[in-house]
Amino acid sequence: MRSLIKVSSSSPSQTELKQGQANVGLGGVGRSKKHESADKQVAGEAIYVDDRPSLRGELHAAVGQSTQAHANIISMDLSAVKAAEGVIKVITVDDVPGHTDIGPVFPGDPVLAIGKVEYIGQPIFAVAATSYDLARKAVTLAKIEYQELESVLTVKDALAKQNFVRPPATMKRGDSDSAIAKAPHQLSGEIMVGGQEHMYLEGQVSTAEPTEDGGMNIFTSSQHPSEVQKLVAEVLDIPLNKVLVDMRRMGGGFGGKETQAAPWACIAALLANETKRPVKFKLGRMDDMVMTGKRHPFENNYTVGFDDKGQIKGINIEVNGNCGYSPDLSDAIVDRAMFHSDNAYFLDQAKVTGNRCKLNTVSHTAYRGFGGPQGMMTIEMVMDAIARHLGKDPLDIRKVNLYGEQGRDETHYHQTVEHNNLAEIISTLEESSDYQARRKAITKFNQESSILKKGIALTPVKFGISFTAQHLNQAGALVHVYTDGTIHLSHGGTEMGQGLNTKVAQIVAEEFQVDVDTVASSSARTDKVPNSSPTAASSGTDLNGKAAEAAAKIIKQRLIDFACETYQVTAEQVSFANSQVLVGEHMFSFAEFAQMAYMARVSLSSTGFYKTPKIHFDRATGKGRPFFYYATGASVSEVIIDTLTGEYKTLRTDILQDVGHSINPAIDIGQIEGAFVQGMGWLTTEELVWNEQGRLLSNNPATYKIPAINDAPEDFRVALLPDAPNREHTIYNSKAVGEPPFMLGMSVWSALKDAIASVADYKVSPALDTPATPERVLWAVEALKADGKG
């Protein structure tokens, strides 16, 4: 077994993590470094959007809200609004001078509502006035009638009208209805799995400021400015390049900032392109819960075919996504969560199929795993549910599905598993987390305990690492060298908590043999870096990091030269180490060297673009290489449960993860565990309502229960896979480690099943939607008992 590297939740003194250190200069990757802004933060110094000192004349925005799920509009009386304190300007949908429509990538989200409503909570209209509260107030003093129309609020009911925001799809290899008949065992299911709240620390917030020449400057909170800077310009019927967006940085994003924090900044530029002042948008807390879309909601079902020992012969996989009322997203999300139905697991014969259900609700969006999470958690079903009917381990179960060597490493999408090391990863963690002997103890604390029950359950998770949408993979950046050696840098991509400019500068600053400290980086704006994709599908250090890799080597490159023809020297003479510059015999300071550079007139400035090479699908054929690698883990849960009230505590976490060669442990190691936790939430804790008239209950911190710190694991191990550098080239050999370990948390949903089904003497896999609150634990022990099997 490998040795690991590691970090446990009771010893942060240890957390002085080192990897990959043989060819790691002063540049740091493969070194821990705190976060950029991290003393800011903690001192309260960061400025978000909503720090902002006022602009002169600043107004302040709100809508007014749709109290019915899907009704048409008949009359709608705004005078007292236009009459009330403080309002300035009030516009409805008539008021817009361009484009309607700001939908993402299909039609169907109309900035504000035209003739109709879809959800409530919808913007119908829209207010400046002069102060935040006198907005908000101001907009509760609308009359509207409506015309009420029938609401679909169900995915059942969704299927059953065939209501959908994009066409179903399907994914298939082989023929898997007869493989399933043939099988000598077959079993099928069903599963509820429950949306999730982003719950970002920062609200959804822009303010925008009219310009002298017609144009707007927004400052946002958004994981996607380029697409802000489209879409106002489309409302406002402008040219892009009169449209600049600036963000610094975001209190989180999770994805619910990917699309839809466009709304806010098109409603705020409308208003102030009307009042030619500057006018701010934020949402309250239960506004923001009530209007912005979640993770997707889904009910998947199966049916499988299995042999003696457990293997999967043939399986049909169906994923429900609830998509909202609108596309947003969904159709790629839907894909995502098909993509991801194998999980770690070769399904020989398989047939997937995904239905993008309409519903009137807010629509959903982006959430960190974008569907993959919901896909996972059928198959990590259907092996439990086997292991149960066979009387094996479920561990045991997986590790006979895993993808294996050639003839089990193709996906039921037809891309390869390359460089497979699930097997590898699960046989180490099940070492060193003491699996076998914990589940010995286990058995027999639940044969002597009446009341209290333990569970464990080791999973693993295969994650796709690309846009799935081609044209995504792409990114700039803009790097400068000055003449006193430090280096400015500009990426496309957003900082949202995750570390991403400390990883690029880290990047940078390697490229250079300079302290990472000289590199300074600045907010991702549309007038330095255009066209950029969105900071998503845990892509941002891939794809960023890469381009500015690409922008310092050229810089580097022209300073070589500098080098070569002032001194007379070779390329392989000229060397950049501990913040100098080795030519031949001279040596230089990289600020001397800079600076001679200057006056020699080379240029030290330059933009750097990278493309994922390899990636390509076929969406009417359902095959292609959609992914351009995999990254991979596994993680180990305990917990206990109280019978009598459904209560549960996680007592231990061991996690196992695979990062390439890391480029800053420390921030990956923090990823992995708050991606476990919020995950954790998502299959626990965190529980979305919505009543029999599409209105959200859950709608503040109140009534929605997210992760605290008495909720994670007593006992929680990190590790990171070590010596396993990835074998695609991306930047350094690193893989991704945003979105992969949020997957981690389906051990915990898996241990509450086992300690569940030792109610019935592990004879049955009890039926366990998600979030798996205490009530929900209860019922299932309660169904196990009153069938006669516990």
The other form holds:
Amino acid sequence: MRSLIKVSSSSPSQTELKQGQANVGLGGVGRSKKHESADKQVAGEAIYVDDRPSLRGELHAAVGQSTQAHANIISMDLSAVKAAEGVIKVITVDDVPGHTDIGPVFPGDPVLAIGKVEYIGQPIFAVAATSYDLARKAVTLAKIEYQELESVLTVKDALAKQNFVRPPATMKRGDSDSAIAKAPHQLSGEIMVGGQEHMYLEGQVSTAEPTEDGGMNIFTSSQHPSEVQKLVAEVLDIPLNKVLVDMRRMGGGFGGKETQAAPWACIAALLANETKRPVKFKLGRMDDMVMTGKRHPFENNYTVGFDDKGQIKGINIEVNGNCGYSPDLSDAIVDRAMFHSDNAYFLDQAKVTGNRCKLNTVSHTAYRGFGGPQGMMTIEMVMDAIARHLGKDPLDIRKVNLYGEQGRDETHYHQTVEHNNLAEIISTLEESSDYQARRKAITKFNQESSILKKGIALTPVKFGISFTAQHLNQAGALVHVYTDGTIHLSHGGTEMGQGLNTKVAQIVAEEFQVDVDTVASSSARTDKVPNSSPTAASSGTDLNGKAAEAAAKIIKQRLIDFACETYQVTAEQVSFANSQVLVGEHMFSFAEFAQMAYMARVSLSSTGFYKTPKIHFDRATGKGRPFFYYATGASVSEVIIDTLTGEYKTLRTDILQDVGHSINPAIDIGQIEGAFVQGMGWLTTEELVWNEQGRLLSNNPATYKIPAINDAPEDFRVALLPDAPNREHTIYNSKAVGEPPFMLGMSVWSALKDAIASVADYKVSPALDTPATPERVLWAVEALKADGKG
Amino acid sequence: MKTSKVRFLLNNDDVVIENIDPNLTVLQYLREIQFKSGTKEGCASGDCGACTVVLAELDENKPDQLNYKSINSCITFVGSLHGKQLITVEDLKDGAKLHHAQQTIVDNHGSQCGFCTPGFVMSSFALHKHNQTPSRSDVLEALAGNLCRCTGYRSIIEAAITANKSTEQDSFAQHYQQTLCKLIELQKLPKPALSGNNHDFISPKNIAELAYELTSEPNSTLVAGGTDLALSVTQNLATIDKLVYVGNVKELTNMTETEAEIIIGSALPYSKFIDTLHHYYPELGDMIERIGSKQVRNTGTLGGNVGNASPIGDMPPALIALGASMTLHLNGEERTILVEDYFVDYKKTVLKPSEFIKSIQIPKPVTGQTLKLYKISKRIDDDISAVLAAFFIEQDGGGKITNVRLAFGGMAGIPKRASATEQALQGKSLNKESVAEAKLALATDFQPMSDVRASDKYRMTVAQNLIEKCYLELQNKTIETRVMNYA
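The form predicted in complex with its partner chain, contrasted with the form predicted on its own above:
Shown next: the complete complex, the earlier chain at its head.
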């Protein structure tokens, strides 16, 4: 079994070194490894929850939905539902043995309506039937009598009535009122920022399977298995150790499966518990769009004072989030909108107020950026407004307001902005995108073209990395090394397409210097890694990568100790390279060495744990360091608009993003491109429309338009900032990438405004609420034309 | 008792189905009956393409040729598979080897969450079967009906361009003759039909059979591509008692040309006539490329678009502006009317019980005529129009308008001509004054409504502006006026 091999000096090839960035080893950190599921995904072999073979006796769930935005339920006649073909069980909230409220942080989300309804689509009762179609048909047969209550359906109305899901909060630095008053120039304005449907391609789905000891196994498409476990246990009134949640992969999440996956798992579990049969609950697309929360729409306003250079001296910003009917995660989401009201700019004397408005719509929730994007829109609007007011290029105003050296490096929540590289990123991008020459060419084009007008804009992003709820900044992992040298990896993170499993496997492989293909990741399971945080806040790799590394290091240390003991060498004489273990003069394959260690009774399994250092924040004072570090980037977009119809097209986008020392450049570029297009969609074609009764009209992909293939910029150039390891000690000095580039989509919105501004000779900054649909663009054009005439 | 059977090839396997509810979609059939879960349900409404599969079928004009077309399996009824080969994402691998339509997506990092991926693979595969050297715009046209929420598309576009450059023969090319023979065999079988759960599907093969079915059971529901009808089943949870599928009716699925007209069978999918129309009316061809998606154009038909009398169909205004006519058939009797006269009121037409649309006749262009088409929607691809404007203008040598037809979709309960506006232009030259008058007149022609796609005010303003745009385009043929074409 044991064989001794002479040392060879093989090392990774030069080509491989070039492909990555630095210190590329066999494990592959820094290399563009393909997504671990790619081969299966293209072949239709990757299994999503709905693809699992059905379990014996499996039933299908559906829920009866409220048709009223706000009403008391007077009576409920479910006899026709119970009598409908295929129906096995009908439950209401009275049948819930445990908790009836499944609010993730604060109460407010009944699993099934308790006497009243607060939005159209709210689940009132649930059905288990023998087929998906029969369940969906049965729920339409209920007769429910309502007593209508007054509903609040606009942010303005909620503000007027002080109808909030959580109390308002303020962050403050200095005396903004007097700074604004003293400044040479003042401006004020307001903007409505639209929400966004997640439109993950795989809708919400969970299967609940009763276990022999009164517990429940849950297969779900969730970003937060541990929370699903907790809520299922609570509604069933059983301990957490009787609930197992298994989450192999999601067909997209984007925040929409952070809290919004749990209700369907809970309802499936309740029905499974009642029927003692497995129950699958899959939401059809329209139900998914009606019943699950979206990105919060916001209505923000500002008053700013600035000098002749355009530098901000003082600013008051108010952000008003439309939270829907319940708190859900809205406290933290509006907080993040407040944190990011500065985006990349030093606000000096600033006051930022955030209101959490309660409306009778579905409860809005996490979505990539988590309120940050909505917060940033205000200040980007301010940049454009200052520029037009002073007759300058908006880029000049953005540059002059960036965070800088001491004295210009503290945020309105009193965190010092360290290692800020945005000036460098912007100047590099300005150069590489040929911004100045294109600006000139566009001005000329606009003079000559009467109907079509072009616009260009460069916008930066600075995004704070860490959960602002401190306790969530922790992660666990479990690594097993088997006797054939293969490795099994579990961590608390969930794979939703972002390549987390691939990156974490690369990290573990790197630690042992083995081929990444020998590291297998399977489902995130609550019985392998407990008490996990949601995979959210761009933190997946930062947290789980570190935890997995810690687990691997523990095992590696045991192997080193074993080697030292057995071969009487020092630890320095033991090294891992090329799937081999070098012990003094001896060399073993990793597999051989694992087998040897096993025979010597060395434990080859370990957990690992990580918690993010340095962070703290006091909500009461609005002060602290909520973020471990900032992720930065910038983009330049060029657009063309039709001034007669408002139609437009993005012609070219250049992006430069700082991802630190990239663990997987291809995956990072994929995240950036995808985030950008999603951000652009949010600000352009993706329009949520509710009618006056509070019914969502844009409730399917025929009426809600996410970017399609022709919307992606025709010329799309994405680069990673080279040689820029994170100065904080993150995993391999990488930086988070999931959310930050989403906000690069703002360059498209600002470019549209630039194009519109051309019709009034760039003297006015057009008001352009989002999404900037062709209709809104046309109105903005017409408003400026009317201005010109008047 | 008659036997109700539908036969097709599931990849290479001969499949006979009977006793299946014909309201079942191909997607449900694959996932629930064949237990093939590679094909995904993203929306069950034909809007996302995650469920894309490919059908190979005999070319009606070249019997030794197979056509491969991508379709949305979620809105295709299972009975319409008869006589075709159904290819799904699971069938593409050759042993352990990925097909190049798959491998290139892996190589370009074009899958993230992977849920849309099987659909993209199938659209790319279908494109490859017809076009070995696709341009970027060919790729965009083929993939515009597939939504991806993760990647931003760049990687997928590159994958599709390279996939189609492969010269390697895939397993379908190797089995080409065999497939061809099997499909020819299937064509010889008598009238396909399917019954299950007290619902029926029948697929007549000629116009006499069709007329018979409709006369004997006037409450039958006609289905061609089903791209609209199937939504009533998947979204509104309706069940249809009797489906009469017209996709195999010989006389309804061909296209002929006379000196003066192009005659398009009502059940001929868009993809079969788009090139011809593009040849005669380039703007019409361009507009059709934006109707639905490739998958929808591969099954959707002119008869369906006109027949269901939706106020937001894109073809009716174009056909009205062109002065197109349509031939209706009722139990052996035929009548020909103007498309314009077909629409009575919202979703109401002159069609009599048991009568059906046989064909649509489009006049060929004559010198001095201009057709201008404008499709206004939130999104470029696969979006229903807020306004569709179709302007047909004939001018004499001096530029005076001798004949004008301005038809709009999205402006009223039916696709409709702007008669007051036409009157304002008739006999005049196009100039600032006449255009201004026309714009004013338009406000008397329509009172559009507000909905999820656009406000009433936008619809009116944009419609008026399109008259101005048309004028500017006619004034100056080199002026850039369309963002969609701008490159």
